[in-house]
Structure formats: C-alpha cells, structure tokens
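Just one chain is shown here, as structure tokens, and it is the form predicted alone.
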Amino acid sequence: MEENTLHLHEKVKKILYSLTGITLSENKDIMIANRLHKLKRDTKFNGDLDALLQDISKGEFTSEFINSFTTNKTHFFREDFHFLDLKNRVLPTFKSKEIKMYCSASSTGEEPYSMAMTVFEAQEENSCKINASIIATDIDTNVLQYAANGVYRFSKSSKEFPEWIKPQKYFKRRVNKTLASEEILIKIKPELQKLVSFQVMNLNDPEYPFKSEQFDVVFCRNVLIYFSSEDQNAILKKLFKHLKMGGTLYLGHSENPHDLINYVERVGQNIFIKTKEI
C-alpha cells in the first residue's frame, strides 16, 4: 500500500475511534477506500481526501462520516431463539404489567420491530395485555430514519421470519412496479410502530441518557464485535447499570459478558439474568 494511502486509512481509523469507539481491523483497506471515495462524492467535497479528513477532524461532516463507516447488517428475527425466550419465558411474567426494553444497536429497525412482534405474539398466546415499550438507539442517523419509516423489501423466498410469525399480521403489503420488475414492499403496521421509540446514541459515550435500572430487557447483539475488548467491557458495564435486578441481557452469538460473568446467571445461549449489582 502506498504511504499516502496508508496515512489516510490510519487517519480514518483514528477519527472513527474518536467519534464512535469503533475499531476497524487490519483487513478493511478496500472497504475504507470505497467508503472514503463515496463520502467525498456524497458531501460534494472539492479538495483531496486528506483535506476532507482534516475538515472532519475539525467537526465538519461528522454525521456523514459516521454514517459512511458504520456497518448495518441485520434482518428480522436474527438468532430467533432469543425471541422465543423472550416470548416464552420473559413476557408471560408481565401479564397486565409494564415491561421496558432496550435495543442498543437498532440499525434499520428489524431487531426492535421483531421485539414488538414478539410482544404481540405473547399477548395472544397468554390472552392478556402486556404494556410494552421499546427504546431503540443507533449512531447512524440514516438507518434510524429508515427504521422510523418502517418500509422494507420482501422476498417470498425469504426465511427470516420463523414459523410462529405470520408477517401479514404485522405488515401492510405494497407493490412497487417498475419497468424491469415488480418489487414487493412491506410496511410495519402503526400498532407496532407505537411500541418503538428511535433515538440517536453513541454506545461509547461515557454516560447513557437512561435511569438506573430502567429496563427489564436489554438487547446488545452483534454490535460489541466492532469494539476493542476493553471497550466492550466498558459498554456492558454501562448497560448493566440500566438493567433491573432479575432483568435479561441478550448478547450476540460471538459475544461474551466479560466482567459481568460473576454478576449474571446464564439461562440459555448468550442469555443472561442479572443476579447482582457490580
């Protein structure tokens, strides 16, 4: 790699870490180059890439930079065993009671809407009303807007919905006809959207805008992998302060509770109940 390119990529990593806490691994050079050139096009910046990064370092184009370099890979009911646990073990204990849940990396909204659909399924199975609210945060403003709109592409061959979910109960179907093809779009129904509140938040912030022990359930899945081990531990400890005693923490399949291990009880595949305060 040329020295100037190496300099630019190191600068991108440094800026991204300072703004978000996200650590880019060594094998991301092609991704960095592609996203850097796209960022220049999107911002219509007239100078060279080094000048663009200098401006970002001074506080210009920070939202555009963050949105360009955050990864948003998700789908409905990803790792669906967590939603089964939520439906079968957690939610039945909140019959006619309020449950507050948090989704810490909502991306384009599939995860928090999956949580909302799970609430409706639990209500139906238990013939009860569950008063649920979900706060969903992300650092990327573009994906939050996408999530708030609640419109998604749908493929009949898709297997992202488990057998116990009937999508037609929760989505309105639209057909987008073009000259080339017919695209099926689905929109989240208003009764689900009302359960979810989307907010901008950086998991690397020193404090979170929540009350102590505010949440009964915290989803923190497949986001810690973008942080260093030290920062993962710090994020988990911050989240833990906002989880109620006896509340449930869900982590992604390749993530672990780090120092929280002595303060939780494992009850399933990366499913943990808070048993002690730190």
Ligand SMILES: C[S@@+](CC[C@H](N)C(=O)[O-])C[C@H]1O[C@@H](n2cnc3c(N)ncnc32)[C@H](O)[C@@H]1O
The other form holds:
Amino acid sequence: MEENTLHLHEKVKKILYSLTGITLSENKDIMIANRLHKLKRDTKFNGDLDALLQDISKGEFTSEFINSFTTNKTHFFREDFHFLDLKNRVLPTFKSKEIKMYCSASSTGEEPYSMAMTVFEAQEENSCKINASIIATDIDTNVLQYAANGVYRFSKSSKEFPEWIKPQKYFKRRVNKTLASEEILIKIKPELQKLVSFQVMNLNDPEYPFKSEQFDVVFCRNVLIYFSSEDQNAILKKLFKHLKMGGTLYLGHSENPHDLINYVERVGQNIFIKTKEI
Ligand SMILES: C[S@@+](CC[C@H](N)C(=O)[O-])C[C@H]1O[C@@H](n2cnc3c(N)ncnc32)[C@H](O)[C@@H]1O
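Now that we've seen the form predicted alone, could you pull up the form predicted together with the named molecule?
First the chain shown before, then all remaining chains and molecules of the complex.
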C-alpha cells in the first residue's frame, strides 16, 4: 500500500477511535477506502481525502463520518433464544407490572421491535397486561431515523421470524411497485412503535444519561466486538450501573462479560442476571 494511503487510513482509525471508541482491525483497508470515497461523494466535498479528514478532525461532518464507519448488520429476532428467554423467564414475572428495557446498539430497529413483539406475545400467553417501555440507542443517526420510521423490506424466503411469531400481527403490508420490480414493505404497527423510543447515544461517553438501576433488562449485543477488550470492559461496567439487581443482561454470541463475571449469574447462552453491585 502506498505511503499516503497508509497515512490516510491511520488517520481514519485515529479519528474513528476518538469519536466512537471503535477499533478497526488491521485487515480493513478495502473497507476504509470504499467508505472514505463514499463519504467524499455524500458530503460533496471538493478537496482531497486528506483535506476532508482534516475538516473532520476539526469537527466538520462528524455525524457523516461516524455514520459511514459504523457496521449496522442486524435482523429481526437475531439469536432468537434471547427473545424466548425474555418471553418465558423474564416477562411472566412482570404481569400487571412495569418493565423498563434498554437496547444499547439498536441499529435500524429490528432488535428493539423484536423485544416489543416479545412483550405482546408474553401478554397473550399469560393473559395479562405488561407495562413495558424500551429505550433504544445508537451512535449512528441514519439508522436511528430508519428505525423510527419502522418500514422494512420483507422477503418471503427470509427466516427472520421464529415460528412463535406471526409477523402479520405486528406489521402492515405495503407493496411498492416500480416498472422494474415489486417489493413487499412491512410497516411496524403503531401499538408496537409506541413502546420504543429511539435516542442517539455514544457508548464511549464517560457517563450514560440514565438513572442508576433504571432498567430491568439490558440488551448489548454485537456491538462490543467493535471495541478493544479494555473498552468493552469499561462499557459493560457503565451499563451495569443502570441494570437493577436481579435484572438480565443479554450479550451477543461472541461477546463476554469480562470483569462482570463475578457479579452475575449465567442463566443461558450469554444471558446473565445481576447478583451483586460492583
Ligand atoms: C452490528 S450492529 C448490531 C445491532 C444489534 N444490536 C444486533 O445485535 O443485531 C452494531 C451497532 O452498534 C452501533 N455502534 C457502534 N459504535 C457505537 C458507539 N460507540 N455507541 C453506540 N452505538 C454504537 C453501530 O452504529 C451499529 O448500529
């Protein structure tokens, strides 16, 4: 790789780390090059990439930069055993009660809406009302806007929904016809949307805007993988403060609780109950 490209990529990594805490691994050069060029097109920046990065380090185009370098892969009911655990173990203990849940890297919204659908299923199975609210945050303002809109492409071949969920209960179907193709769009129904509020938040911030022990349930899945081990540990400790004693923490399949291990009980695959305050 040319000296100048190397220098640009190092600069991207430095800025990205300082703004988000995301650590890009060594083999990400093609990804960095593609995203930098797209960022230049999207911002309609006239100068070269070096000048663009200089402006970004001075505070210009910050959201555009962050939004370009986040990875937002998600889908409804990803790692569906977590939602089954929420439905079968956690939610029945909140019959006629209030439950506050937090989704800490909600991306385009499929994860918090899956949590909301799970609440509706639990209410039906237990013939009860559960007063649930879900705060969903992400650092990427584009995905938050998409999530709040609540419109998704539906593919008949997709296996996103487990057999215990009937998507037609939770979505309105829309057909988007163009001359070339026809796609099915699904829109989250308002009763589900009402449960979720989306906010921008950086997990790398020194403190989070929540009360201590605010949440009964915290989802922190498939986001820690973008941070160094030390930063993962720091994020988990901050999140833990906002989880109630006896509350449940769900982590992604390749993530681990680091120093929290002595303060939790493992009750399933990356499912932890808070047993002690740190
Ligand atoms: C791969 S998605 C995971 C989405 C979802 N949790 C799931 O498991 O399907 C990772 C998300 O983390 C968000 N993210 C990355 N760094 C972040 C930070 N510092 N603060 C908050 N969110 C962040 C990204 O914008 C992205 O939407």
